[in-house]
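Only one chain is given next, in C-alpha cells, and it is the form predicted on its own.
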Amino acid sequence: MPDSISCEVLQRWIRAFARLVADNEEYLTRLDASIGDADHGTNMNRGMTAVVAALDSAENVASPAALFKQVGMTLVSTVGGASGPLFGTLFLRMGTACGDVEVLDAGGFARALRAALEGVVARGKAETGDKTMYDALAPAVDALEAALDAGGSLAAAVRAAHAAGVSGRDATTAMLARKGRASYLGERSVGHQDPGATSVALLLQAAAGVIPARSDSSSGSASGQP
C-alpha cells in the first residue's frame, strides 16, 4: 500500500504546529521586531490557539479538505497583519487541492502543498529572494516533489522538505527585503532572519515529526514537540 495520510494524522500535524508556534512565540516576535511590527509571534500564536480550539469543538473535520478549510478560515479571521491572509490562504488552497477524499496519498499531499505555494504567491506576489515565507516554502515544495519523483517514501520526502525549508529560512538572513514592511528598511533589513519563513520552517518541522513512513497506520508518534 502506498504512503498515505489520514485526517487524524493531518490533525496531529496542525496541533504539533500550534505547539511549536506557542513554544517559539517570543522568538518569532523578536525576529519581527527587527524588521516588522513585532507582532508575528503573538499573531500566529493567537491564530493557532484558535485553530486548536476550533478543532476541539468541531463536528465536521472528517476529510482533509474540511480540515484545511477550517484551519484556513480560522487563521484568516483571527490573525492580524499579513500572516492571517497568507497562512490562511496556504491552508485554504491545500483544502481545495485535496478534493473529495478521506485519505491523502503521497501525490495528493504534494499537490496540496504545491497549491498552497501557488496561493501564497497569488496573495503576496512574492518571488525567490524577496525575504518572505516564500523563500522557505518554495524550496520545501520542490524538495518534496523531487524526493517522491525519485521513489522515496513520503516520510523521507517530508524530511527533505523540512531540510530545504530550514535552508531557505536561513538564507533569508542575508537577503535584502523587497516585500512587506521589512522592505521599508532597505539595507537595514539585511542580517535579520525573516519571521514568516521561520514559521514555515516550524510548519515543516511539525510535519516531519508526525508523518511516519506508513502514516495511514496507527504506528508512529505525534505527541510532544517535534
Contents of the next structure:
Amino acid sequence: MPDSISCEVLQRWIRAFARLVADNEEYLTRLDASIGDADHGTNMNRGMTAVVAALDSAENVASPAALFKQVGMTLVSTVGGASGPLFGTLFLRMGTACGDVEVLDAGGFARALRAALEGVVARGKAETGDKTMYDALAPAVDALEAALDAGGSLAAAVRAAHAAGVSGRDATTAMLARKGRASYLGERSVGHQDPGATSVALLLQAAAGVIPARSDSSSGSASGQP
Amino acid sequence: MPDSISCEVLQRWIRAFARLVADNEEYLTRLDASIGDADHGTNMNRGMTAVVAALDSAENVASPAALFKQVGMTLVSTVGGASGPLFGTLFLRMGTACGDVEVLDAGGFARALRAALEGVVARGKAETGDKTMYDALAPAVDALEAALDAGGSLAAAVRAAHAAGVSGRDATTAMLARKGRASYLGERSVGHQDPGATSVALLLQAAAGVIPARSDSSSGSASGQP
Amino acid sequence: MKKFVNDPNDVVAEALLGIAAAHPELRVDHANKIIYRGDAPRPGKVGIISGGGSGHEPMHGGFVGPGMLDAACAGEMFTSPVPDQMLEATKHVDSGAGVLHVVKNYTGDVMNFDMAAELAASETGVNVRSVITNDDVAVEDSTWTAGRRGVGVTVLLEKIAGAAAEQGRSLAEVADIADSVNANGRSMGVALTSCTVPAAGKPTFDLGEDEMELGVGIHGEPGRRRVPLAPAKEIAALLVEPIVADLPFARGDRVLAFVNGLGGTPLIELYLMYNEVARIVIGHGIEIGRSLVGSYITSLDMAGTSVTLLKVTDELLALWDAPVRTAALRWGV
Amino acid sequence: MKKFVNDPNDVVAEALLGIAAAHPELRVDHANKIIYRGDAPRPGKVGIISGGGSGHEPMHGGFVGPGMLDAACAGEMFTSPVPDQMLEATKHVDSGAGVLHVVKNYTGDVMNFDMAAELAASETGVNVRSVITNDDVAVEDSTWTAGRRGVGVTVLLEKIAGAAAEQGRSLAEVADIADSVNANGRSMGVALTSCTVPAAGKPTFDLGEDEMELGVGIHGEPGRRRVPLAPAKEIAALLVEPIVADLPFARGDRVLAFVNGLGGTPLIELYLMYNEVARIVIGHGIEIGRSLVGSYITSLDMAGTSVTLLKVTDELLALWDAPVRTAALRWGV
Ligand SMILES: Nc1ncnc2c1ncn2[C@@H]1O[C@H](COP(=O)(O)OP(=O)(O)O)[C@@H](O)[C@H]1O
Ligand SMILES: Nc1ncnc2c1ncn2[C@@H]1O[C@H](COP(=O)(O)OP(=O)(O)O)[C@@H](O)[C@H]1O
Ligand SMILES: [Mg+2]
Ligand SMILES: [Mg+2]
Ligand SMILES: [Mg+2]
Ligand SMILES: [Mg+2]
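After the form predicted on its own, can we look at the form predicted in complex with its partner chain?
Let us now look at the entire complex, which starts with that chain.
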C-alpha cells in the first residue's frame, strides 16, 4: 500500500511532534521573549503533552478524522493564547478534510494540509509576509502539492514540504510583524525569527521523520524517537 | 581671656560640625546601611543644614544658652528618627547647663557636655557597650574633665576629648548592639562601626578645630573651613 | 528568579486556591479556573464575564463581585484562557438576560473568546455580546496589524459596565455603554524593569540601569522604544501627551485619571506620578473628575506604570460612583 | 536606581501632593506633612493619630478616614516624624475626648512621639494615650534591647481601634482595645531583595540570587539570618511556625490572617503565599476567621512578604468588620 498513511503513522507523527516541542520548549519560549511574551514554548508543550496523554488513554482511534479532531480539540482546550486556536484549528480542519477514510492517501494528506492552512487564515487573517506561522505553513503546503503534482512520492513530497517550511521559517527573521503580539514592536520586530513559524517547521520535521522513503508504515522511525 | 569660649566660637563650632556632616553624609549613611536603615547621614545633614540656615537668619545670638537651645530645637524639629531627639536633647541640655553667661569658661563647657551626656542617657537609656553614640560621647566627656582636673588648657582638654571620642567610636565596631535599630541584628551587628558614634566623633573634631591651642577666639581656624 | 512560588507551572492554580481561601464571598471553580461572584447568576441581570492571561492581578479575578464582574476566567500565565472556560462561565452566569464578554484586544484573547461565543451560539441559547478594549496609544492603530492592545481602560470599563448591569439595564445598553467607555479612553505605559515569567525563570528582556522601555504592554512584550531613564516629571509628559493628543482630549473635557502600577512599583511612586500626571492634565485645561491610583492591571513583577485617561459624562461618572464590592475595588457598600 | 522620582529629597513632599490631589476627601497639611480626615475633629470622638517614616505606603496616610485614623504624620523616608508634627496633629484632632497615639516600636518613633506627648501635656490640655506595637517575632524581646519592632499588627490595630473610636468609646477603652490587639498579634517577614532608599540611590543590602533575608523589618535593616531561597511552601513555614509558637496560638483559637506584600511583590504571589499560610495555620487546628491579603505596610520597593496572625474575639471581629472608608481599606460604607 504505497504512498498512504495509516492512523498509526499519523499517531507517530503527532507523538514525534510532541517530542520535538518538548525538546525545543525553552528555545521556542526564548524566541517569543524577543518579540512576544515568552510563553510560546510553554504553551505548545502544555498542549502537546495533553495531546499525548489523550492518545495514551484513548482505547483506539477509529480514523484519521477522529484522530485529528481529538488533537485539535485538545489543543483548543489546553493551549490558549494565539497558538491554541491556531494550531487547534489547523488540526480540526485537517480532520474535517480527511472525510470518512481509514487510511489517508497522498492526495488526501495534501488536501488535509491545504484545509489546515485555510483554517489558520480563517482564524488569524494572516497574509504572506506578516511574520507568522502562515509564512512557514503556506510554502510547505505549496511544495507538497507541487511535488505530488510532479509525480513524486509522498515521502519525497513531505521532505519537500519540510524544506520549504524551514525556508519559510527562516524568512520570517527579516520580516516586519503585522499580526500577533510581535506587531506591537513595529520595526523592532525585524531580525527575530517567528516562534509560531518555528513550531510549524517542527511539525513538518516530525512528518518527514515518520513518513520515510520506503513507505512501509510500520518500519519507519520518527526522528527524535528513542 | 584665656580658656574661654565666646558665642562666636561656639557658632563656628556648630558651623564646622555642619560642614563635616555634609562632607561625610554618604559615609554616615553607608555605615547606617550596614546595621540600620541607611538614613543617618541624610538625617544629620538635613538637621545641620537647617541649623546653619537658622544661624544665618538670626539677627545675633545673645548667649551660649540661647545658641544651644536654638540648635537643639532645630534638630528636634527637622531630623526625626533616633538622632533627632538624641542630638536635639544633647544641645538642649547644654543650653540649660550653660546658665546665664555670655562667655563659656572651661568649667562651664565641661559641665555643659556632661549635661549633654546625661540628656542622651535620659532620652535613650543607653549604657556603656550598647554600641551607640553614648560610647563615643561618654569617654570624651570623661577625658575632658580629667584633662581640666589635671590642670590642662581647654584646648588640650578638647583635644583629649576628641581623641577619646575617636577611640570610643572605633570601639563600637566590636560591640554587639543592644539599643536602636542595630539591636535587631543581634550577633550580626558585630564588626560594624556605629553611625551615631561616628557623628559624635565629628562633633568633637569640629570642637578641636575651633578651639585651637592659642585660645584667641578670632584667630582660630576650624578644620575643614575654607 | 526571586519569587514566592513552588513549581513554576502551578502558580496560577495555587494562587486561585489562595483567592478562594481569602475570599469566601467568591466561588472558585478550580477545574475550569473560573472565579464567580458567589450569588451568580443574578435573576434578570445581564451577566458580565471577562478573562485573560494570569499575571495581571488583581485583574480580572479581583473585580468579581456585586457591581462589577460575574465571572473571570484565568488563563495560564500571560496566555489567554481557552474557549471551554468562557463557554462554561457564560452558561453559568446567564440568567436569560444575556452575557457580555469583556475582551482585551490581543490576538489570542480575541480568537479564544470568539470561539467561545461561536460555541455559546451553537450549543446554548445564550445571547452573547462582546466588547473589545484597545486603548493603548503606544501601538499604531491599523487594520493591517493586530491593532492596539487593551490595557488600563479594561479596569474602568468593567467597573462602569458592571454598574450598568447591576442597575438592570439590557444587554444592548450595557454593551453600548462599554463600547463608549472604550471609545473614550486612552492609555500608555512605561517599564523600568522587565517582568519575569515564572516558567521562563529569567527576565523577558534586559534593560540597562539608565534605560526604560516606553510604550510597553502588560505581557513583557518589549515596548516601542528604549529611552534614557528620566525624572518622573518627564516620564509623565512622555505618557500623558500622546494620550491627550490621540483621542484628542480637549480643553473643558472632564476625565477620570488612572495611574496604575505594573506590579513591582510601590504606591509612593504612583502617588508621586499622579501628582505629575494631574498637573499636566490640568495644564491642558482638562478637568479631573475622578481618579484611581494603585496597581490594578499588572505585569507580574514589572517595575513600571501606566496612565489612563477616560473622558466622562455625568452618566459615566454616576456609574463609576455606583456601589461596587470586589476584592480590589470597593466602595458605596 | 530605577524609580519614578524627581529630586530624591522631594519624594515625600511630592507623594503627599499626589495623595492630596487623588483624595479630595482628605485634607493635607503640606507644611507639616500631616494627612487629616477631612471632617476632623469629630465632636465627641476620641482622636487617633499615627505616623512614622515614609516608604511604607499605604501605611499610615492610606488609613486616614472614617472608621480608622484621624491623622497621619509622614516622616522623611524611613525616619520617624518630628514631635512638632505629632503635636500639631494631636491639637487638631482633639475634640475634648482625648487622642490616642499609635506608635511602632522603633527607638526614633518612640522618642519623637514621647516628646510630642510631653509637649502636648505641657502646652495643651489634651489627654494623650500611647499604644506601642511590637509584634515582630524575628526580634528577640528583651528589656536590654530596643525590643521588638512594630510591623503588620499596626495595620490591624489602627482599623480596630479606629472602629472603637468611631463607636464613641472613651480614650481608656479605645487604648485598652488597642493594647489587646497588640498583645494578641505576632508577625514575621522575609525579603527576596533589598529596598533602595531614594536618597541613598542604591540597595541597602546585597542579596545573592539564591538567598533570602529572613526576619527583616520594614526599613531595609538586614534580617536575623540569611538563608537559601526556598519554595513558597517552605518560606510560609519559616514565617508561620515561629509566630504560632511565640504567642503561642493554640488549637481552637480563631485568628485574622494577614499576608502582606513589602512593595515589590505582586498580588499573585501574595495569594499563592496566603494559600500556604492558611494551610499551615489550619493544620495547627487554628480557625481563620478573617483574612487580609495585599501590600499594606511596605518597605519601598522591597520584594518580600510578611505574615501576621491576630488572635480575635467576637468583639475584635465585630470591630474589624465595622465600616471603614480610607484610601487603602474600605468596606461597609
Ligand atoms: N493572526 C495570526 N495568524 C497566524 N499566526 C499568528 C497570528 N497571530 C499570532 N500568530 C502566531 O502565534 C505565535 C505566538 O503564539 P503564542 O506565543 O503561543 O501566543 P501569544 O501571542 O498569545 O502569546 C506567533 O509566533 C505567530 O506565529
Ligand atoms: N537608645 C539609644 N541611645 C543612644 N543612641 C542611640 C539609641 N538608639 C540609637 N542611637 C543612635 O542613633 C543612631 C542612629 O540614628 P539614625 O540612623 O539617624 O536614626 P534611626 O535609627 O531612627 O534611623 C545609632 O547609630 C546610635 O548611635
Ligand atoms: Mg506568546
Ligand atoms: Mg537610621
Ligand atoms: Mg501569551
Ligand atoms: Mg531611620
